[in-house]
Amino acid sequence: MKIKTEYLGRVEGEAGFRFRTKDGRLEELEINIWEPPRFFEGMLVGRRYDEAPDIVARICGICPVSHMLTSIRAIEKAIHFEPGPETQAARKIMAYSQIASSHLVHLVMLALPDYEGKDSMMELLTEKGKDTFFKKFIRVKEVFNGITRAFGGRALHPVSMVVGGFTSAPGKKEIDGLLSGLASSESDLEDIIGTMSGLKPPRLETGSELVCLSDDGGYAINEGRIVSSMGLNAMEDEYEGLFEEREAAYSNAKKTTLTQRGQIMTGAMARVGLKSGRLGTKARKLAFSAGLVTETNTIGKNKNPFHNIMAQAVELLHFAQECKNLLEIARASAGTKAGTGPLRPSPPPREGEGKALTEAPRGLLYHSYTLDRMGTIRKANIVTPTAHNYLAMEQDLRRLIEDNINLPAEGLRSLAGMLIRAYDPCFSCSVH
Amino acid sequence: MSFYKKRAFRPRTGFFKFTCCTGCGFELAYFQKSLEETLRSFDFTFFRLASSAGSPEGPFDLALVEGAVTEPFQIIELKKIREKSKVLYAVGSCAIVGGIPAIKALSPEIEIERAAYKERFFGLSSTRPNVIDDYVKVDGHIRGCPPGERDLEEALASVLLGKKPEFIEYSVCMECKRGGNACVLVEEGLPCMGPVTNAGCGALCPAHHRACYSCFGLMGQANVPALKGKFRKLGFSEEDIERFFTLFGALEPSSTLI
């Protein structure tokens, strides 16, 4: 029996899968990422260091902030520039609000229809009643988009976040508006999280090594050490020696893993599994009740990648709280008028190399740049979360099909789509 | 209310993605404010980002196409889309002016492709990037990176009303003046591309104290030589000026960019 889905729906970008079974055995399986390459590593060569964030933002329409933040920090390392605490706090707000938005899109628009037996969330529009689930979703999305917009100028492909800092900052009044938006959307958010964390995902047990960033302070997102469920603990500058990228003949995306180790998984599942102790109180409680971690052993014991959606729900709750905390701090130092703040920081170029790892919504994101003395980019390297998850996604799919080999073809096909979606892949990023 | 009740026309709509970041798709399906109205008013019979059902075969009352054309198979697909669609709008800078993916056109293919791939290089069919107007007749351009909300709404509303859309066709400076911003080019000597860039963003960058970087692409009849002269006077090098004009304008014919 041959099963093939050429163009998978409800995922970011273009990819499909195919597999063949014979006499109750899986013979062949591939996830083919046919998303056309844009060759960002090639296009960046010859551009100036301060253009990089605006260019790499366009790698992805759902996590542009992550690409900007990662490139900015790598470039600032290359030119020996240290951003101040206000800038770092504003960058956290950008990252947290974007992760919340991205998780929200994935949970409600991309993943939820699988559990409701629907093809798309557009079918939710027929829901009766005055205050529908869909309206709640729209209100919450506006709150998080509004936070990214206030600090970045634009929610999608922000403009005011640049090498050196921010070209403008929101005023007190604007931040008040964001805070009251967060407060009034609390019950909407709880409803959405309640729905998502109450879902019953299919069973699957896999052997991925969970990998994420960690630091001594909080729930590391914009920087940290590389840690894993199998005891890895390394600095971000050691990344290239630890990880290897492999090309596949049938795919435009590379598979990136830890050298000489098996499949790895990054993203919400790894972060919640490995650092649930750093989550806010409410989010930590949810992580326990959703079965992601247990009181006695918090180190990534849940081996079902379908639970990634629960981990995203936990993080949605966590980052809503974190946004509130950071906005309250930002409010205290904000000017009375919008647009005030650390205007046009533009640290001068210098020769050097800079590498940075961050946590994008979907997991580990790596950027490295080599600059000449004029600040022209001579070499660039970008490795995205979906490239890190690619091997695991394929191996887990293999396992899932083997476990359910007696299902009819359509059952296997929809289960396969559901698993790939659970990983929340971003195929545009994976190829770039 | 009665107007909406009577209106039975729910245009069959296809959303197609070529070489890009999917940002236009996300703008339509997530970021823009009138999301619920859009989804109620249009019958998205093909929109892979939002639905696992539906067929690209059409026919469509409206086709929305994002992305640059960089693969031979996309040319065939684009022509098929045109054939079965009453109205076809290009969405976003990649489809309309080439956008960021068009930077590839500035260097030999081999140099750019080799920077990203080793063995896989031999299996690639990527070509020089082109815009969709190069291959099919396009009924309208919803400009921007991401597309401006005003033009997006205008385009969608026009299809519902059966009228010709009126897109914004003037420079960012007009919006900037209306917004009461200080001119970052004149007052602060920043290399602002606003004077030659199509408006639609609300003069976002100057309003945030930075130079416009032309993410909406050049407007028609832009006075490029004048702005280049101004940049030279401000002390920018020829290489700098080349970069400003090629970030989102790598496919502009060099004759317009003297």
Contents of the next structure:
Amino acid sequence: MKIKTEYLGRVEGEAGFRFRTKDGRLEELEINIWEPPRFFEGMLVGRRYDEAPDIVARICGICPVSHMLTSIRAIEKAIHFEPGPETQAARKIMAYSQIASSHLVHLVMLALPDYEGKDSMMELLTEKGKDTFFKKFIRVKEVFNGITRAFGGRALHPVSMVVGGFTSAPGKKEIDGLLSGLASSESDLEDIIGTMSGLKPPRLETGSELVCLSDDGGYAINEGRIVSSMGLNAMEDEYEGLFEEREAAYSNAKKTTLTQRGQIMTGAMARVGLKSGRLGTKARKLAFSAGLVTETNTIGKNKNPFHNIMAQAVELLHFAQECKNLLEIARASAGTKAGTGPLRPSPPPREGEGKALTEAPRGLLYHSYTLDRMGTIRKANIVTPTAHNYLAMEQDLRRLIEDNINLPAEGLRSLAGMLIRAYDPCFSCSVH
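Form predicted together with the partner chain done; form predicted alone now:
Here we give the lone chain, stripped of any partners or molecules.
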């Protein structure tokens, strides 16, 4: 039996999959990321260091903040610039609001229809009560978009976050509005999280090593050490010696693995599993009740990749609270009018090399730049979360098909798409 899906729906970007079974055995399987490459790394060469964040933001329309943040951190390391605490706090707000917004879209628009037996959210809207649920999603989404917009200048491809800091900052009145929005959307958010955390995913156990960033200062997102479920603990500057990229003849994206260790899984499930003790109280309780972690805040026995959806729900709850906490702190030092907060210094260019890792919504994101003495980029390297997860997706899909080999073709096709969507891949990012 041959099964081929040319275009996989409800994912970011363009990809398909195919597999072949014979006599109850899986003989061949591929996830083909066929979206054309866009050569952002080559595009950056010859550009000024302070142009890079705006350029790399265009890699993705869902996680432009992550690409900007990672690019900025790598460049600031190359020119030996250390941002102040207010800048770092504002960048956290940007990262948290973007991850929350991304998780919302994935959970409601992309993943939920799988569990309702529908092909799209539009089909769900015809059912009684689902239109109300969708309106809740829209209201919460706008709240997080508003936070990103207030600090970044706009919600999509922000303009205020630059090398050295921010070109503008929200005033007290604007921050009051953001806090009011978070408060008014709390019940909507709880309903969405309750729905998503109550889903019953198919059974599967991944053999992947879970990898994320961690530090002693909280739930690491914008920086930290590389840690894993198998004891890895390394600095971000060691990244290129630890990870390797490999080409796949049938795909435009590379597969990134730990050298001599194999497939990895990054993203919400890895983060929640490895650092649940640093989640907020409500989020930590949800992670435990969903079976993602044990009472001692260690990874639960079940390493089901479908649980990435529940881990995103946990993070959604956590980042909503973190945004509230950081906004309250920002309000105390904000000016009375927008734009009167702390603005950026102007760090001068210099020769150097900078490497940075952050946690994008879907997992580890790596940027590296080499600058000459005029601040011109001479070399750039970018490795995205979907590249990190690519091999794990294929191997987990192989295991899923083998475990359900006797299902009819359409049942196998449906399960395959469901698993790939659970990873929340961004195929556009992977072919940057």
